[in-house]
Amino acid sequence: MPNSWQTYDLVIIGASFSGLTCARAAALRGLSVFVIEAKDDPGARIHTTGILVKEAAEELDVPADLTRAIHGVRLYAPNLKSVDLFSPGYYFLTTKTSNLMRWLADEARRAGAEIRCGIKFTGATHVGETIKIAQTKISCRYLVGADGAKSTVADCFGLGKNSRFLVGIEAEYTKLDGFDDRFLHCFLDSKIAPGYISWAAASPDAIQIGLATKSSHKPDLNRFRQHTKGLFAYDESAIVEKRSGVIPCGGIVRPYAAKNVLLIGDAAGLVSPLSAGGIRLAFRFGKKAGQAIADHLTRFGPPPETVLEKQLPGFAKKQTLRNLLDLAPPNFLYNSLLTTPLMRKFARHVYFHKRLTKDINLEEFTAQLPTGAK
């Protein structure tokens, strides 16, 4: 690092989905941007499944060779009876997540942002109209915390902290005999995954098996594998990677901003309390934050939090449903309700959001797919 202080318009802590999207947007609007990342590589030690819902893909186009499209959901009750759910035109994208993060970093650099890895942020202070990060001898006009669910930036500036979490664990297999890769496989079971679900999905070069639970329970991936060994032929020698992490599920933290400081992404609690999906919101509000900060610093725009506040999701209904899920409904209830029209409609709304169409079966859905997608 240089001996003298170097000043940037914007410093972002965390080369995350939200941090890199913010960096790119701000740099494209002319700001000097510096990203600090604790890991040696933005694609190292990934803690997310990396699955993009269609809305995330509409927020930011990513290279097709980093993704795999999945068009249906197979939802299982605890007794392993299942229903297939479709919504024509809707899809999920599994990703080569490490390479996706590296691509996002390259895109931010191409826009003009500088990214420095291997630096663990430990604190910063306001000095007049600037913020100084002593460990790096870098100062900035604006600081963004995109440093995850347990944000050090939030600690440093007395901002709101996430206090409610899901705990997830996942393994990647090179192969899994008997696996139907047309579906995102989701399993309801309050004994195995209280508060959330278990899942299995084919990514571009692997098969992901995982589950998440409310934080008072320890996720047990082996128990899930034992439960589903009649569906999938597990081969432990085929495991290529394991990962785990926490997912905030308590809604947006308050306050998420201070003087010239803003939290985004997981640090801000911008994760759906119900689905635990945060990548779409990371893309959307990472970009909006970068644009709003640039407008504020160079175009007489209002404080960024004023701009974002009008657009932030409320999460009220999803928070109510989160509370119900945390009660861990008994498995007999899931078994009895799964195939009912009401449950199918609710599940399709959860997975496909507002893009509801009439209920269709596998044969009808397959007939509508282009030849290359079947």
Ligand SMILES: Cc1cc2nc3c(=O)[nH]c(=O)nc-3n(C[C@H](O)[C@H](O)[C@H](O)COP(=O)(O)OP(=O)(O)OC[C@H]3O[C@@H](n4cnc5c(N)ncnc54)[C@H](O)[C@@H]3O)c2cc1C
Given for the second form:
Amino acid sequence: MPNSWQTYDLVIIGASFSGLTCARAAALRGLSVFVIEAKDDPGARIHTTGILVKEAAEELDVPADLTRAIHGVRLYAPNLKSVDLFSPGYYFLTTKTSNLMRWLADEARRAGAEIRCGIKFTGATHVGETIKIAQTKISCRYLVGADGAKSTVADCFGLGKNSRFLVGIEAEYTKLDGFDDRFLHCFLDSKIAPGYISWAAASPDAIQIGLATKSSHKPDLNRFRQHTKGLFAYDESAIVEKRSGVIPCGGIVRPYAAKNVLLIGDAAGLVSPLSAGGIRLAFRFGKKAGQAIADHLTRFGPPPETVLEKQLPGFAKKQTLRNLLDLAPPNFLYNSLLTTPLMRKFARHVYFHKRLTKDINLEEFTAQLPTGAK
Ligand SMILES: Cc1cc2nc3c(=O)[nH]c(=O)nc-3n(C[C@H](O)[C@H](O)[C@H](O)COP(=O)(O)OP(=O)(O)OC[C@H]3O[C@@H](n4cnc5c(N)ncnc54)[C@H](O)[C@@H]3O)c2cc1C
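Could I have the structure of this protein in the form predicted together with this ligand, to go alongside the form predicted on its own above?
What follows is the whole complex; the chain from before opens it.
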């Protein structure tokens, strides 16, 4: 830390998906940017599965060697009967998430941002036209809270806070015999994962097994492993990492901005209440926030929140479906509905969003894949 006060145009709290994307965009537009991260390394202690939906990969091009494309979803009922879902042209990218985070940090640095790790933000105060960051000699013209679901920046400036969460837990295996890595495996079971699903997915270098539940329930990975031990040959010695975290699912917090302060990413509640995916919105609104702040500070642009407000997603339908999921539909309903055309259509809509194309089966889908992707 410098001895005398150092003033930046923009200070960002949190070096993860939203903070680093924001830092890069603002630095590219010429702002002096300082990112404060509590962990010793942005790639350390990752708390996410890190799957990018296709739309996230369209927001930001990431290096191919950090990702693995998965084209199909195998959706299981509680009785483990399954349906295979495809949408030609659609894919998910699993990631080497720690390395992806380090790459995002490198990109932000390359654009000119400074990133300081190992500093925990505890508070800040407005002093005239600047904001002074507590316990540092850093001040800024604008402050962004990209500090996750339980934001200290939101606390500090009396902004809205997430109050509704899912709780996620995951283990990463080096190998899992019997695993069909062409699919994102998703399991419906209101006893094991009330309010959400369990999942298994092959990343470029591991296999991730996890589940999330509504926050009134404690996620139990062992119970899920017991349930699926006939499908996957679990070998506990092959576990390389375990992680857990909370996922906001109550929609956008209000207010998410104060004078020269803005929340983005999970801190702002920018997570789909239904899919619980937040990386796409972290990329999208991280970048837009960086651009809008730069335009505001240097090009007479309007306050960033007025720019973002017009573009924020409307979560009304997803919130209704979230409320239904939280009721944890009985397992017999999932068992009897899963293979019906209506449920299949609904599931394809949830997984493939607006890109619903003609429904096809595994053989038809495999025939369409380029060699090497089969
Ligand atoms: C188990 C689990 C699985 C998930 N899987 C997916 C998925 O596959 N796909 C998807 O799209 N979304 C997924 N999500 C959601 C996704 O991870 C988040 O939406 C995303 O990480 C939000 O990014 P962010 O940058 O806003 O915040 P975060 O990734 O939460 O990062 C916040 C950063 O701020 C730092 N920080 C916090 N407090 C302070 C402080 N006081 N001082 C300094 N630094 C601080 C933290 O260390 C962290 O680096 C998952 C979430 C969980 C919990």
